[in-house]
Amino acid sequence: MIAGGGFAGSILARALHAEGRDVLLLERGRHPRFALGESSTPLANLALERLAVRYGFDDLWDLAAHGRWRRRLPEVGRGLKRGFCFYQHEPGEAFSPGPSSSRRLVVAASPDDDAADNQWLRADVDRFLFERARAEGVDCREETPVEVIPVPGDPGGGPVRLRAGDRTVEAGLLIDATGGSPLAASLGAGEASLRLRTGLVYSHFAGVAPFERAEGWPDSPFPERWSASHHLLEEGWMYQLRFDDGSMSAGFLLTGDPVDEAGTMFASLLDRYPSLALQFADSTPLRPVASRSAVAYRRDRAAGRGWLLLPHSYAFADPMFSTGIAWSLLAAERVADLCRKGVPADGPLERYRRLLAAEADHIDRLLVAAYRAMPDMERFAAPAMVYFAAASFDELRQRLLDPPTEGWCWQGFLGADDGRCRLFQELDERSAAEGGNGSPAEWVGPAIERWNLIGLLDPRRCNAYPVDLEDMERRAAQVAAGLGLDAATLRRRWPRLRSPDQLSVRRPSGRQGAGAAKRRARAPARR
């Protein structure tokens, strides 16, 4: 049983149904929900993709490329993203790059529109997802909460039992897609301590003028409007993810937790950095602007006998550099292959649990970095720099290499356990000494050298990097060895860096494919 309706609980109900495991997909709310959690990465394509080849989920294939999306899912609503913006304010003075872009960073994510990242609008992509499930034969349902039932003297040892709205069940192993709720602590998940705590004001808008190049500027890979973005401030940091249809999902994250009513923080937030005033004088929101404190949370375990939870039920941090839908997908297809010859024995739940607690704490090492240094943007680069080595390095040997016997999705998140372990670490460190030895932004070079493929740092580049493949083929031997491979292999693949245009699966005989050959006949048309 899955207790979640969002983007991951519907998407592995659909991957353990087409396995043939009995699925239960419950969800507390009905569709469409608004949630947060919008920004998609190049980790999170690739996962969809694997996922889409594996079941012939030819929907997950559309959502993967902003292009696809757009042509095929055109009711699903989503937005362009083609990288990440970062931009250092001062309180009272419009923005300014700085000397040779000092205070803007810029780091591409794709070499074009067609294949982009997207930013989800959630409560269509959800609500699609769901009733994606529900059409492929998943009993989905909705307005359903769930409550654990404890057994008197029961270690832990038989079924969890359940009540689900107005019935009672047990479940040979209940997952946790809910995120953040109080199911995890009703299964013996406890409270871990935290070491980054923050508070969150935020809606979604409508007439937010873009922030755009201005004269003097240096060049740009892309049009920055479309693009994570993110204001570096005294008080934390705002983001800004822009929508196909002109809307924008924008909140501040702040080192405090809010202190006055939600929309008057918002407008005094704004007043206090002219640039970002300026973009909001016409807006308008489209939901009440909301608040919340104690935005990061974590469990003390990730799995038990008969449970486990999916990334954001257990552990949430910050959604600087959009980690949280990549990191679900990949703990989404582990879940599918833990659950492939039925509920997986204390072993294997074990192995989940170590990795998901590994990935959390590394994720966290690199999110406490990046608010020690803001909002200077020179210290900032230290961690920015090791989060885009880190995920760059993933997504061209996801590509170029052929995928591991267990395949890419029992590879820690991010390198969390292998030697980029070491580099968090060290980052972490080196961020919270005072007065030692130098700053994080010097040391940074050499120590991301192993896994920088793709160019950073290179001071002719003004600190906006694009996705350039003539310059990579360029430096072919450099990525070649990086990867473990001679540099004529490496030319012979250069095409797989770029996705089909449409999805093609030899479909598996058996259970599986004729899963599959159902699954299209039970498709809803698309509009």
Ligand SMILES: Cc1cc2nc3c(=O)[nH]c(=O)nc-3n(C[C@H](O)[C@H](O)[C@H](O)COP(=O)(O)OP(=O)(O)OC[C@H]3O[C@@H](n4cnc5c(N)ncnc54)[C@H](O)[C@@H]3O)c2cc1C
The other form holds:
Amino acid sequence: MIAGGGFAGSILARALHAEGRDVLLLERGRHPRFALGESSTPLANLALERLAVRYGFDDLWDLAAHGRWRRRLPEVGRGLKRGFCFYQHEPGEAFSPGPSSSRRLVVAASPDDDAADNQWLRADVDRFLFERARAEGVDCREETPVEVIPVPGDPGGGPVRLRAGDRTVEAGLLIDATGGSPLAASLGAGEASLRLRTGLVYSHFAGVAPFERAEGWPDSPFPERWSASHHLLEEGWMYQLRFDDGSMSAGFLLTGDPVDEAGTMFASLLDRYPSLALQFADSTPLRPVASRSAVAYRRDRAAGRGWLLLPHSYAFADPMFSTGIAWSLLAAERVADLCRKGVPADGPLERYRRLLAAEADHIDRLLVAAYRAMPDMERFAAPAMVYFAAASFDELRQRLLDPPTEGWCWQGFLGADDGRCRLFQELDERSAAEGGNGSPAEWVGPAIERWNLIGLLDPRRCNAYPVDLEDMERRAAQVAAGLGLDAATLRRRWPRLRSPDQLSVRRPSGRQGAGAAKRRARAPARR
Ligand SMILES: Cc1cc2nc3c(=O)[nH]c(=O)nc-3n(C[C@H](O)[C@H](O)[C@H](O)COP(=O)(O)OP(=O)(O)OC[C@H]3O[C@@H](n4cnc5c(N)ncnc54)[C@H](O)[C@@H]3O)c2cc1C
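Okay, that is the form predicted alone; can I get the form predicted in complex with this ligand now?
Starting with the chain above, the whole complex follows.
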């Protein structure tokens, strides 16, 4: 049984159904419903493509690139995302990129619009995926909140007894895809300590002017409005994600709890930063500006006998590097593996639990270092370069190397279980040791060298890094060595950097449709 019909719960439900499992997908609310967590990345797209290939899900293939999505799923709202932009603002001053563009960092994630990532309009995407799950035969229920029914004296380990709406059900395995709801605590997932404590003020807006490269700024590899834009401020940072219909998701992550009414607070933060105020001067909120305190959370355990948590139910630190969607999809692949033959045994569950713990620590180290460095872009360059080296290394590896026997999904996210674990630890330690002063800039170049296959920190780029395939071809020997290939093999595999337009596998037979529906009808007792 899966509690939570966000994109992760719905995709996993479809995958398990395709594996021949009986799946019940229960969603507390009703689609379409508002959700945050909109900015996708190349690693998320690779996970979507793998799921698409494995199960023959053409729609996931199409959601994995902007051009395909726009052409074939135009009814599902999205925004073009060409990369990440970061801007360091000073209170009371119009933004300026500074000498050698030292207050602006632009990192492209794709060579063109067609292959680009997307901002997901979550109300649309999640509704679409929930409906797809239903259309494929998953038993999907809305307005059905799930609660654990505690059994006094029960040592755990048997089926989990649940209240699902007005029914009582038993689940052989409960997958918590509720995204940080209290369900995890009642399953025994516990509470872990946190290092980041932030607040959030946010909404969707119409009429926000683009924050765009101005005259005199160094060149940009793409129009900066089509990015996940990060504005580093004294109070924290602001994200801006533009959708193709012109609307925008925007919010402030604050190093402290929001103190005023949300709308007032949003307006007063804008007032402190003239370039942001100018952007929002003619804007209108499309829903009331809202706030949250205690944005970050972390459970102690991601799995136990009879239950497991997807990443967003287990841990969330901060959206700074858009890690949530990719991590959730990676875990959905793993859980589909684990459940292939039924309820997973203790050993595989323990492995899943350990991997998620290592990944949550890994992400936390990166984000804590980023918060220590903000808003000073020179210091912020260290966590940013560590992230982009780690993420781009995985992307190149997953595109250009043959997958390991178990598939890519069992490799730690962003290298949490390889040498990058030490890199992130060192980043964290150094940023703490500097106590908010000085710059780890000299450290970061040599530190990321092993994973930096895309030419980060090249001074000729003036802090604006394109996806430059010609440059990478020129550096083929270095890139090949970094990946453990020879240059000739790398050149032969070069076309793999771009996914084909159409998914070319057939849906696996015998796992969908009537056969699975009959199996479900025969086995209602498991619910
Ligand atoms: C402010 C913020 C910004 C973010 N930005 C990004 C970003 O830019 N990029 C990125 O990759 N990630 C981002 N994330 C993370 C991202 O939101 C998550 O990774 C993503 O939403 C996980 O999807 P999900 O389907 O697992 O969970 P969710 O999207 O949280 O969905 C959970 C579903 O469970 C339902 N539910 C809750 N309780 C119950 C219950 N008891 N019973 C049944 N159903 C229940 C809810 O109604 C909801 O539909 C952000 C997160 C936050 C908080």
